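Form predicted alone, single chain, as structure tokens, below.
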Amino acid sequence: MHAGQFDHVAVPVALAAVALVDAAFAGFRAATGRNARIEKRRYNLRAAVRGLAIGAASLAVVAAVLGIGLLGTHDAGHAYDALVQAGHRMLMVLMPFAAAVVVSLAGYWLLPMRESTFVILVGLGPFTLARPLVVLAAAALALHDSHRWLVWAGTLLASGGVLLVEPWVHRRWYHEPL
């Protein structure tokens, strides 16, 4: 099975995408509940852009890695199809995903309080605990049946990636309350 010439573009796309607005929302999560203050917007606005400054840096490296991988096999063709293969299988795991907590997040900002409470309780709160089995899940599904080192080199950062934004940031820049 061959990748369309749209996949070859939108799969990396979606996937940096996706990992880009995760790393902002790890940030935020890790300054949560470390400031007493009423006003936090700035407070939460900074914390999202270390989030995102970090999955940015580790896209990087996942990027040079991809890169150099690529130029350094002989069938760079075939190869850039199984990451996009790859890519396209965690896709399948993580947009349904990312589209509930969308859905979710709308209803925490549109609902009158009481019933955006109850989107936390049943929504965000789960989410949240689930993320890390939905990034493995999506990591697993992408490995199932590849061969190629590069695919597996490739999720394997990404997914570690995005699963370290949130402890890093906490840990550099939030680790004591104010």
Given for the second form:
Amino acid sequence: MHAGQFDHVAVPVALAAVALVDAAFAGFRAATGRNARIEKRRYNLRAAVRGLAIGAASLAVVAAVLGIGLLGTHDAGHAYDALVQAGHRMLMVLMPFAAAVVVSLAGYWLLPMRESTFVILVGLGPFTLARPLVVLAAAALALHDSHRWLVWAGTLLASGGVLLVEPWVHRRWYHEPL
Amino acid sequence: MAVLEISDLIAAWDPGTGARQPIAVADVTGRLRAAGDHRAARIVERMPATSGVLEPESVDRLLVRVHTELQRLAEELHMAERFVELLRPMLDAARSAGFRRLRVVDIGCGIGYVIRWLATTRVLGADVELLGVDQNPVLIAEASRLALDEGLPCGFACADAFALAEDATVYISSGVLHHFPVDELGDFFRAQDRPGTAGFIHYDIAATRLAPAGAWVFHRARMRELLGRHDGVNSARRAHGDRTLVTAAGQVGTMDIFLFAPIRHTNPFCAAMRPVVGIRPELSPALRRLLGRRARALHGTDDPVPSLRAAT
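Right, the form predicted alone is done; let's see the coordinates for the form predicted together with its partner chain.
Full complex below, order starting with the chain above.
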């Protein structure tokens, strides 16, 4: 399978977008259960921004490693193709999960009280538990049959970064209740 | 075998003097192991202790952390909005019947989420006094601190709700009923049969077959403290069946008793929490009228919810 011109741009952009949105939610989750005030919109927004910032920094590290790796290899075109194909495989796992999360969030915000609870109990709660497994599954599929060190480095760094945002933000800013 | 919650065992105050009582680790772990709960015993063994006695400050901080996390669950389950759905028409019914000073008392309020939410939104009206009571002075101190921080018009007291100088117009609680053994539930409900009381609304975990598994998933996903995760699941295991609650509340005798459960939400995935409702018979028609179509969700003992279960 060869990556097309469209995929060369769309795959990394889609992966970066998913990672950044996930980081914002990770920041929010890192702050939850630490502030018992009633009005905390600014608190939650700030936590999401912190998650986004850590996620962006993690993404920058991945981009730098991949950029340096591509510059240092003699077949940069093929290496980039391999990265795009791995990213494509990651998206095959991540996008359905992301779509299910978006639908659940919309349901939680828009549906009446009891239906909204239903969404939490069967969707957003279990999804939080499943998220690390989904990331690991996406990484495993990305690495499947790939022998390029750059693909391994990019996949492991990106996956690790995504999983570390929440504990990092929590430990840095929300270790103790306010 | 008894199902125990760690948080019930690690802090105690003398009911007479209010003095804190020392809690020996060995006593707590012994009770937990006797109940077959070795995991809970290990959680307690990891808690800071001096000379075999739990350190009060650590216990207090832990309980505040757990209740703060618990508030997040209550927020996600819209617990305050669920109370408003019934409280507002119940108070309106009381107003129209001539009740003068309206007072809502939250029994076992913890850090007072529901009372503080009601105070923030003022959704019940400015003439309603809001009071949270709990036997744990640390949680009451935290509730008071939070209310002061946000300038909320509500109060908190470390007290027995039924020993207050004034009766509540409506007594409410959330997640308290499962702390009572079956044979004490009747006393709890009977204590609310007071001259100034119009009714009560007590929410607890719906004792469905899925409740313990659901509680595990939900607490695992949302809570960081091991104690909170453990107690959350055991709460679901201890929850009383619908019929048990309705029967116990029926011992009041002078109130109409209902389980509030919209039929299309009685499936275990929607019915995470549901309330037992009691109201003076003379206010009952007004409550039904004010609830409108939602009045169909009121089920008495002679009009059971399909999922009403036998006594646990």
